[in-house]
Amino acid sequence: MANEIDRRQFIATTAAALSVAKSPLQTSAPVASSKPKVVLFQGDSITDCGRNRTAAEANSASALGTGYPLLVTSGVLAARPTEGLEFYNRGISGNKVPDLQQRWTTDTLDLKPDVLSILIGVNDFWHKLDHGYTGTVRDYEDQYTALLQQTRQAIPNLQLIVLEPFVLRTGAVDARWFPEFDERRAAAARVAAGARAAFIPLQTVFNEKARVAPPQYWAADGVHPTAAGHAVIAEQWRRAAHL
């Protein structure tokens, strides 16, 4: 009799265990977060690159322009088709740091980026030569620092990428640019360090590239990259962002 009771108990216990194992609550996979990673490019004409400013949707080719933001986006989306990534370009031609400050809430903070990339600085000097701007190197550094401090406070876990402003000695770039432009590059590096941002040393990168092909091959006017120049920036960007 005892053996019969033990056998019945074993069968009942086994059946109960199998029933639990088949329960949907036990077998369903964890639900992945539906929140996409938002990547935002900010800057001047090098980032703007002819984008359609009336197109605001993520990952739109026309909204990304024809430069490095489009190259980065197309490459990353092709490599990571299941991750729900969203890429935006809010660069505006002619912008200086004060211009970014004026539109920062709408064009940056309201988008709540997870990754923010900024390339700014060439107009902060160039407009001194041709447009009567009077901002100093100290102004550039202080304003840029304040902008990134504001951003860190609003989005503490932001992955921040600062691209070094760069020029090549051809076209519009002559002796008048130096040494002040180099001082502004150094200021950008200090700003990046203070903001705990990844820093992409584009001037060093393009100086090396100019040993392989002439400066105008990478930036015809010394400032705005050619297709090859944009490809160089995109490659450096993806390395820094790990995307």
Contents of the next structure:
2 protein chains.
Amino acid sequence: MANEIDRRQFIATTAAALSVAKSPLQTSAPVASSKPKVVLFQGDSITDCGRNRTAAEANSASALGTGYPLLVTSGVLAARPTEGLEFYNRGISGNKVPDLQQRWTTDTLDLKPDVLSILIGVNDFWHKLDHGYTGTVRDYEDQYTALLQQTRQAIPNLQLIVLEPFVLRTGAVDARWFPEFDERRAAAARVAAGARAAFIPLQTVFNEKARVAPPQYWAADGVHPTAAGHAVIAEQWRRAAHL
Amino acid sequence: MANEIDRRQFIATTAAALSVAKSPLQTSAPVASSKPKVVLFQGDSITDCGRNRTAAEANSASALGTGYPLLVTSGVLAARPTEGLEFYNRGISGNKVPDLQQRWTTDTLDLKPDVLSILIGVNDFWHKLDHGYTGTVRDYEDQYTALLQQTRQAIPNLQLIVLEPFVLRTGAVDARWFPEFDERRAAAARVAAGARAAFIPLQTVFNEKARVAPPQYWAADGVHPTAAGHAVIAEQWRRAAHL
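Rather than the form predicted on its own that you just supplied, could I have the structure of the form predicted in complex with another copy of the chain?
Full complex below, order starting with the chain above.
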């Protein structure tokens, strides 16, 4: 009797594990899922991208903005039409980690994401130059670490994706940004590792791209990606998320 | 001497032909082009997709809207960073062929496109049901034919892409649409053939998709594509355009 229950539990657990496991090669072979999978994009203006903030429903193009969240959503929903996936964008222009912290319950935890993607950090430095912000690299790392710890506690099985903050040397980005911005990138990598998050090394990716076309081709002001830049992020994102 | 000139001309002509020829597999191997290539998307709301009409510049994400023109642009610009491609969206919600005709000089010919993509026809029928429009299938075919003839005369080397108007049987699309809508699709195919345009058979494509997920997954009201539907169009478009 006890063995029978063990056997049933083993089968149920194994089936659940198999339904979650994904091969990177499986993007065009959708498998029916037992429940909708919620994917949430969080961040600043690079994520926001002019989204309609009054449209709260999942998968709405206008609610996703014109950046990588829309590109990812459109492509994944087309490739996986039977999985009931739900994509949300809650990026807000100008945000730093402390701003995410303030709206985290409403804009993240309440949505109960299965996959949470975060791109944050440019303003945590930029606003020191022109908004009187005084946060240090250490502040950024501590705040970001605390935010992800809180999130892991609330949603233990969460798939976390941390996108490296990146800049290109053009437009608004000049010598004043360095070396501190590089230290913040390193901090983001440590935060991701500590939270067992997938880390997308966007600075390396865009440094490579900037050898093919000028920095402003990928990010007009050095910070905000162009349409081409967003496509690069979307491709990296789908690879990292196996979606 | 004459032979030498012939040989040079042959080499130049062959080189030009080779630089234009594109393999469908070549999307990630950009070749430097001698001049910027202008790609223009024309149509109705399915193309418009909430684009910012005050932003006139090429390749601007907000000026491209949240539909297939943005998805195509982002993907192609990322894959072909050295070609100086310029993408414009001039779709306007509610347009029929006569509306395109009225704004054709300003919104199409003046932009001197190298590639012109047109998706038009749903409102030419739909507005008969609820806007008192009285155009026949013959009107649609004649007007559309004249528009493309005028365009070919103005820009002889234009690469033309005609997207088949399509609907899915859900939302606003009921029995009243048939058989006339099917006759209009057939007319669009004839117009495309007459203009030596590539024709993208979107109705067939979406009929196939609707066997995998419900019609409203691809077009919520039967007419306007979802994010998933736009990704399907974008993929078909890139294949047809070899971009």
